[in-house]
Amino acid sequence: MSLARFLDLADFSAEEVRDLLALAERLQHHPEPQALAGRILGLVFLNPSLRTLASMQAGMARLGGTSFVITPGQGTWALETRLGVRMDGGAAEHIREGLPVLASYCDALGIRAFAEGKDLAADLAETNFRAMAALVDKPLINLESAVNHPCQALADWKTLDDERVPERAKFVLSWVPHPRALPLAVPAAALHMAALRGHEVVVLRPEGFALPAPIMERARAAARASGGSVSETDDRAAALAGAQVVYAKEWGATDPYGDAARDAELRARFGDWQVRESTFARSAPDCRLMHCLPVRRNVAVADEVLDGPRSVVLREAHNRLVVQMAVLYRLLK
């Protein structure tokens, strides 16, 4: 398997992305210091990062290549990266000049760029994104998109691989509270990623909260494909039981995306809906419980669950700079 790109874990069958994760497991245990030497990565985070800015650093540097990594706006010029506008404000440089001279100076580029959050259709269309990805041409890693994080997907399905979590166990997207709206793009991602596996992936979220019908329809054909299945519920009850894994993500109200006021109004309902010890009791006690990072302590989820045995957030963690250095390893090798 060759990659030219890496931009959606939907790009590729379950068989590839099982091959690439072989590719990963030997790397982790089998090193080539020396396979990527001489080979440079550019890195573009127009939004901040810490596990997927310091993972991509250091398994390019681990395969023996050099990075450098571009903040827009602090040390270098602000991009604006909207199209046909009139650039007086605050961004002296465009999109269109910068990325080109960018990739222009590396072996590949990888670009993060979160959601306007104000759009939906723009948003699930990836419009900022593709318009970037158009100006690149060299291979391109998607360090998060706007409804895209195909990067954590990967490390996601290598941590279920570690844990020894069967295919067709039951995998439980969960909303959890957080002060403000957050994007899309890992629950989108984790969603698709289960539903690849072949799990009973249910999303579990209070009303107002549905992710988008063009998301849930992809998890669904990635699921049919794959002999698992995808549904939807407010019931938490229902939800957790049986359930081997519990992964705890935040994202922003759908109903009334991009409406500030009324998300805060709704998730203000929703304070109960924080992972505590208590949530798997009864309905799951072997299970797992997973969470991308950052996370809000005792806001999304609570200490004991996060400092307890049933969590393997570090373990995904670290499995990031694993599953990037398999992608990098097989778009520059």
Ligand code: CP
The other form holds:
Amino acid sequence: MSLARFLDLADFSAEEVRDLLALAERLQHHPEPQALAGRILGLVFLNPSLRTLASMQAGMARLGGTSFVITPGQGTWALETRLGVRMDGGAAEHIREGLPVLASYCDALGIRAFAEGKDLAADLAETNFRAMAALVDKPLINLESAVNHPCQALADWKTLDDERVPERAKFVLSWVPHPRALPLAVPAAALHMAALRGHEVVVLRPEGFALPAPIMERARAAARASGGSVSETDDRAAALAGAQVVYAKEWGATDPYGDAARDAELRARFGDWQVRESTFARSAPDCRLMHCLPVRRNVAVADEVLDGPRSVVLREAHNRLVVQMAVLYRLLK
Ligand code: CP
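Form predicted alone done, so how does the form predicted together with phosphoric acid mono(formamide)ester look?
Below is the entire complex, every chain and molecule, led by the chain shown above.
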């Protein structure tokens, strides 16, 4: 299987994901340091990153290729992303020129562009990312868009494999506190991944933070295909009973979406949703704690959990490198 683009784990069947993970495993244990010799990866980060930026560059280097990173406005021209605007502000260059130029210098391009967090329909439709993708005539990787983070989801699937978590295990995606409203990309991607892997998935979130219906419906369709299930609740005790995985994630209020004042008022009520050791009182004894990182210690997850044996967050982060090497190999070999 060769790839033209890696934009969404939902573009793949569970079997195709397993095939990609088998390649990741092979490259992990039998390195091919010249596989992508002479190949160039361009990386455009419209938003900050630690893992994605470093693991993409490291993965390309480990396969013998090279990469360049553009962080618009930080040593390069700021890029305007809006269409039809009069460019008399801070941005000197438009993506309509900038992205095709960058794509012409490399063999594949990765783009990170977070949600604007104002218009739910536009974010669900990936309006901005799709507009950028249309400007790139090379293999393209989604490094996190408005409602998707396929590289993180793939790494999380591998982490579940590594931890030998059974495919029918109870997987709880739990909303956790954060000082700001964060995008829906990781919760949506983690939900879909767990549903596609066949888990009994429970989305545990307080009032006002329900994941949008299209995200839930898509995950339910994946669960039906894989023999899993997807439900949602605000009942923490019921959700966590028997859980074998708690995937902690912060996201912004969705009812309404993009209302900063309402979001702040809602999240002020739910500070006690932080994951602590007591969270696991009714879970399976070896219940794992997953989080994509970065994580706010003692806001989202307590030190005692992050530093304890349940936490697999460092393995998840390392697996970003491992699985992305497989993606790069399939795109560029
Ligand atoms: N999980 C993740 O994507 O991390 P970064 O934002 O640091 O890339």
